[in-house]
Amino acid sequence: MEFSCSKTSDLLFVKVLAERIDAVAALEFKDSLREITGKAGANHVILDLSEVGFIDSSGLGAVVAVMKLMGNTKRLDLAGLTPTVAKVFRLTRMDSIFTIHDTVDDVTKLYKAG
């Protein structure tokens, strides 16, 4: 699984460059994000899912696991959920657990304004 990363002084943007986060990819996804977030040392990570068209329960579990791995002192937000992925987050009520931004640009504007 591939990722594209960029960092500002306060935020680490991680874009998932895959169509699916499912049972086949979930472990690799979790391990890769643990490594990426650990090396970057960022306290606030924005996970860009704009290229992910499908996520199953294993993928959802992997996203939650990444959030837990980051601990209480770090924050994981999501951005760019496709309609199908957004529906999974709504149906499982995970949209109440994560801060979800419509786009990465929205995050950038929010933090420039704030």
Given for the second form:
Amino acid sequence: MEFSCSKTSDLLFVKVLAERIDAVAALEFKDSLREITGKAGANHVILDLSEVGFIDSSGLGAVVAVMKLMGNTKRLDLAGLTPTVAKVFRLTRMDSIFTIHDTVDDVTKLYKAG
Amino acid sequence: MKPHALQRQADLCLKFPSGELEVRNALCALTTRLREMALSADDVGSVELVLGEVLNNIVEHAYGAGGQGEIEILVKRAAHVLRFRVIDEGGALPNSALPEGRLPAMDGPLEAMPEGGFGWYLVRNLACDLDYRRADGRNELAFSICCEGQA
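Mind giving me the form predicted together with its partner chain, seeing as the form predicted on its own was just shown?
Expanding to the full complex; the earlier chain stays at the top.
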């Protein structure tokens, strides 16, 4: 599973370069994210899911696990949810747990403005 | 697995060995066929979510780690509904009944956030007319998903 990362002074953008976060990919996703977020030491991570067309309950569990790994002092936001991925977050009410941005550009604008 | 009457009546039929990768490939093959049947992207998404949970449940629990066996999916399309039958020869569901599929509690502290328990909730939310039978060492789960478009 591949990722593309970019860092600003406050934010770490992690784009998932995979079509699926499913039972096959969940463990690798979690381990990779643990490594990426740990290495970068970023306090605010934006997970860009715009390339991901499908996530299942294992994948959703892995995203929650990454949020938990980051602890209470760091923050994980999501961006660019495609329709089926958005449906999973909506139905499971995980959309009330995560801050979800429409696009990565929205995040950039938001923090530039701030 | 013996061929049966349902197989002859099905619009789509898929059979593959149990495994996470096999499930992924089966879902990709099936969603391609459904898109060819002019189903909306939203409906195809629902089918993929429900089938994904049902199939991974068979791989992880009915056959379990290291377990081997086949999984068969039969799909029949009526006007605005897709009727699915999923058959396996793994272990029975606990108490031979479908799990309730309640959404796990999310109001606790961060460390108590649920990392699982969403599967049957998604199935019950997106599918209807669920029917589970255990007979002759086989599990047979039937469910329907409403869809737009014509037959």
